[in-house]
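A single chain, nothing else alongside it, follows as structure tokens in the form predicted alone.
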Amino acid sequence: MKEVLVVYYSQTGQLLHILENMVSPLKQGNIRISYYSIVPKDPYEFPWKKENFFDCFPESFLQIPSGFHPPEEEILKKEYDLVILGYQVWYLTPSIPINSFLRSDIGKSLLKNRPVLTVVACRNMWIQAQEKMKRLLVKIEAKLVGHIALVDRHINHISVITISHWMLSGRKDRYLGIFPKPGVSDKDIREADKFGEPIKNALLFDDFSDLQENLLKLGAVHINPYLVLTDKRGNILFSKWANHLIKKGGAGEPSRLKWIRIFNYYLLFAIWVIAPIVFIVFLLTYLPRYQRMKEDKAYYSSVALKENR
């Protein structure tokens, strides 16, 4: 009997739905699947209040852990043949609950020396979040064997509007009746089961060496060179803002909230003004950067980790 553990944090239920569909083919084999939902000791509301959504930015980006409830004793006792780790991206970084889990003794005990498959469901920019994830897994001596990224397929600025509507209203519907539905498409969620077969085969044969290659053949990862560049630039700017804001006090303190509101306006400026400029620069440098973009695509589609990236 093979043992698989699915670890996840999902506010809306979208990620859990994806994971359940993904592992459904595994139930046909001699495989037992356990689930561990990470529950923060101070839960994050959904839908978000706008101020709270922005106020969690410094701790999220700086990867400052917080408390969460441990799994049941039965989960901790098992020896797992594969751990599937599902996560969201908050501010170009793995969400606080997932980050907290990976930095904990519980995370290390469950993942150390285990093959890990990461699954991200997000708006569009996940590249640098996955690089941070890779480093966290290396630190706890886990082995990354595969990665799947399901994203909102609509253009960047459309998805900004629709995801804001979803996060702040709690409704995954067509904003104003004219915008597309936010998040990962129903089709992509429904078809996530296609990844289950290569996962099952790797598990049953105890060989994960070709898993990522087989997942890529099914469209597990799509790399957009423009978003790679935007993600990198965003991380540089977010680093300056997060380190500034964290010095202004803890979450909810008036001295910090004043600056959080300024950050909110800056973020709008960055999305609607700076990002289009970055796109123009991307187009102007496309040919000189073509070879590097090919290398980036191959690297970011893989499970390798190179610190100079």
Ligand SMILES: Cc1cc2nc3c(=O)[nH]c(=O)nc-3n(C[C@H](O)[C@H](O)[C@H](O)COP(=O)(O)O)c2cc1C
Given for the second form:
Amino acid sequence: MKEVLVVYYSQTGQLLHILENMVSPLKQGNIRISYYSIVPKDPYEFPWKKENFFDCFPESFLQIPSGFHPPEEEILKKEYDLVILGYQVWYLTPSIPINSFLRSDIGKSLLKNRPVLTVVACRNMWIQAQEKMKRLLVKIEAKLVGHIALVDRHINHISVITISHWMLSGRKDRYLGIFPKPGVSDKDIREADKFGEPIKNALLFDDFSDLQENLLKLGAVHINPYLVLTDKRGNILFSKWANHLIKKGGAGEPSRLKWIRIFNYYLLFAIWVIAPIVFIVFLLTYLPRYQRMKEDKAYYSSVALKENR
Ligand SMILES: Cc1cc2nc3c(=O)[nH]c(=O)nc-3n(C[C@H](O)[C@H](O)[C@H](O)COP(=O)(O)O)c2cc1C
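Having seen the form predicted alone, can you show the form predicted in complex with the ligand?
Now the complete complex, all chains and molecules, led by this one.
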């Protein structure tokens, strides 16, 4: 009997839906699946109040952990043949609940020396978050064997508008009746079961060496070079902001909220003014960067970690 643990955090349920579809083919094998949903001690309210949405930025980006409820004893007792770790990105970084789990003794005891498959479901900007994830997994001596990224496939600026509507209203529907639905499409969620077969085979043969290659053949990861560039630039700018904001007080403190509001305006400026400039630079430097983009595509699709990227 093979044991699989699915660890996840999801506010809207989108990620859980994806994970359940993904593991559905595993149920036909001699495989037992356990779930652990991470529940923060101070839950993040959903739908978000605008202020809270921006106020969690410093702790999220700086990867400062917070408390969460431990799993039941039963979950902690077993040694898993595979851990599937479902996460979402908050500010170009694995979300606070997931980061907190990975930095905890519980995370370490569950994942140490275990093969781990990461599944990210987010708007579209996950590449640097996955690099951070790779480092967190190395730190707790877990072995990353596969990665699947499901995203909103609409163009960047449309998905910014629609995800704001979803996060602030709690409704995954068409904003104003004219925008597309936000998040991962119903089709991609439904078809996530296609990834179950290669996962099951790797698990049953106890050989994960070809798993990522097999997942890639099924479209597990799509690398958009423009988003790679934006994500990198975004991390540089976010680092300056986060280090500045964290000095202004704890979450919710008035002295900090004043700055959080300025950050909110800055983000709008970054999305609607800086990002289009980055796009023009991206187009102008497309040819000289072509080789590098090819290498990026291979690297970011892989489960390898190179510190000098
Ligand atoms: C505070 C916050 C920040 C977010 N930042 C990003 C981001 O940087 N990149 C991205 O692709 N998605 C981002 N998202 C979208 C999430 O990754 C995710 O798609 C959404 O929260 C739904 O996930 P869930 O229901 O599984 O929790 C953000 C969401 C929240 C709430």
